[in-house]
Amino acid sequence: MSEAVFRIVAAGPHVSVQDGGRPGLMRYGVPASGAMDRLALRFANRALGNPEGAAAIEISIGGLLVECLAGAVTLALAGGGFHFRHGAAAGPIWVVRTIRAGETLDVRPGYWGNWCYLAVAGQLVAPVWLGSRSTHAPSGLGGGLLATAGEFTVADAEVRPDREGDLVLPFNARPSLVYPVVMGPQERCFPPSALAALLSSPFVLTDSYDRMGVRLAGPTLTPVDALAIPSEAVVRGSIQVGGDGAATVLLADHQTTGGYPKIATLVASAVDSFAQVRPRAPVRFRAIDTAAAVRLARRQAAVERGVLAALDRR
């Protein structure tokens, strides 16, 4: 068996060790966590092979720059607008390449996106939290966090180089202008005028961004005696509104319960590309029903499927 170790040369902030999360325990308190924009994690293990919810690194718009001490291992980027260089080669990322002994890989931001995923053929050595590598931010536990000048493993790293090349881009990794939203479940908390501001005001991403959520500027959405709900399960993508009037976004290391009213909830197959969205841009929301959410995640899974599906056949 062989491996591949490497020196973390810089690491901005937030560059953690995720996977596929840990679904089924949040009525035990245990938020899910996982990849922020959870296809591109699928698309970059998928891309060499791995299992889809395999353990890879999440890089933040800090980047990340690496250093192979021994070994060699090929690896997959995918995700954001990123870019990398790679000995002499650079470029956009949503692409497989072999890095050995010696050789450095670093990974910028580029035009859009907030993060990217670096997949190994191999397993990424990192610790097991109730069945998950992926990193808890507010804990710590997990994976863990990636640090300037420490070291990861990876273990039965192999070199695959009929993987070996660039990766088509698919069309809804990107961010958008408009995401689609179910109102509620407790919209009855808000006065028509918020709930008309929703979905007619433009709303901007603030600085208040991690991986719990993102508090947005726009229209005050102030709730009518809602502050005493009682404490209720939430999920990724809930659009929760604070006494002040002020929206928040729930994202992948979201408290498993809260009682905020929350106004309307994204739908669930445009939560990755809303984690794509960089501060300080904005966004609107249009509401749809039920129906209509379940007919979009349909299709959307359909088209994911074939695009997966072609990375099989590279």
Contents of the next structure:
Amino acid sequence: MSEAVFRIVAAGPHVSVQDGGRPGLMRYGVPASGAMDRLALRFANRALGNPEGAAAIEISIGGLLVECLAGAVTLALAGGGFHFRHGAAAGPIWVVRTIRAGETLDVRPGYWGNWCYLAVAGQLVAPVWLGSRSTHAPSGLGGGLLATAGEFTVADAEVRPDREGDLVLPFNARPSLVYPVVMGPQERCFPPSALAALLSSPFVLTDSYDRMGVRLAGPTLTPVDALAIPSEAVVRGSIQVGGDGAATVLLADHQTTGGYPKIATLVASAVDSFAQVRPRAPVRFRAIDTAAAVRLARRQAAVERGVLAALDRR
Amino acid sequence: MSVPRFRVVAEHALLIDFADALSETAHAAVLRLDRALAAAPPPGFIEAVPAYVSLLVDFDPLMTDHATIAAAVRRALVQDAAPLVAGQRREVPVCYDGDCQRDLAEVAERTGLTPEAVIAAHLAGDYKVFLYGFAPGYAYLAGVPAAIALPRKPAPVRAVPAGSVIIAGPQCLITTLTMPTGWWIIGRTPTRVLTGRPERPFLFDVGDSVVFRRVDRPTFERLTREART
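Switch from the form predicted on its own to the form predicted in complex with the partner chain and print that structure.
First the chain shown before, then all remaining chains and molecules of the complex.
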């Protein structure tokens, strides 16, 4: 079987191996991790005919420059408004190309999006932890962070000219300005003024942003009922409010329990899109009830199935 | 107020809350419900996450919804639940010597005890695994005797090594990662809660009891070497 070997010429912070994640282990303190934008990961893999949750490289706005040392492999790039340079070719990502020994590939952020996925026609070689190659960034367990001067290998590397070409940017890939939330589970800890402020004021994502979560700047949401709730399970998308009244949205590598009150929770089907909102960009929150949230999740799943199925007809 | 309360979490979970403050009764109810759901998971059930007084039930909104899961939980609550099986008893060796600890002297000073009395109190605690939380393998053990229960430090200490035995208030933890902590570092164990064994990746189950056993520095080093092989 053929192999392709890459040298990491330069990797920004937070570039890591991610796959479909390791759900079901929250009771052991382990969040699901996996791609910050799961739809983009699925899209990149599906464009190559891979299982949608196969391991890929998650590239942050720090960018990634790699050189192919040996072999050749077809790869897909999807997620955010990133750009690539590959030899003499350059352009927006959402593309499938083949890279060969001696060539370099440079992936840089563009005007929108935080995370881009580099999927390969083959298997990205990386350690498995608890059934998944996803990297749990705070511990480094799983597939691992990519560091400048390191290497990675693609096993069973294939060249697939039939898959090469531009991909159509899915209409739902771009982040939104308004995100749906379901209030609670601790909205009771907040005065009516804080609940109103959450839904009526814009919030700005701060630079305190990593795979665990992002802190928001906006109105102070001081809880009335101090911070004495016994620690309980939290989820990806929980909006927790610290003692200082600042909100943090928990993301893929979130801590699994917390004692801060959660004023509201992002609808899960919107969390991928939220992960592509840049630091310093504004967002607003809109409250919907649980029935509407379930309908939204089902509609979104149908739309995603359609977007992914269209890749097979290229 | 009716107990338990059902709180909605986005489109994919219910938080079932048995009390506002820590209580043994509420925690036992959490474990009973957890076991009942594990024995007969309703369609669309993904996972349940036990905490001190609440159970999070996560589900697939493409297959089910809050009302259906709430009904399944209500049925599980009124079932003639099998009596709680006592958890396993786990013995954990701890070295309290030299650089295995950094806070024994200060804990002693703040509690008015001698360092030996702090160690004796820690060894005498009746510990139970209440939940895993925060980070992979962080098992929260309640049962630290009141005589050595201190509030956490005002500022966390950085780069505390994995395997540290740390206490704050009534809680004790064995760290699994090198991380900052504001808890008091009183010892070090060769025991790995993240075992690295695929057939049993986490040493404890929620509900297990834990007994600490004192070992000297050479024994600690020998057990640490053995744990690596």
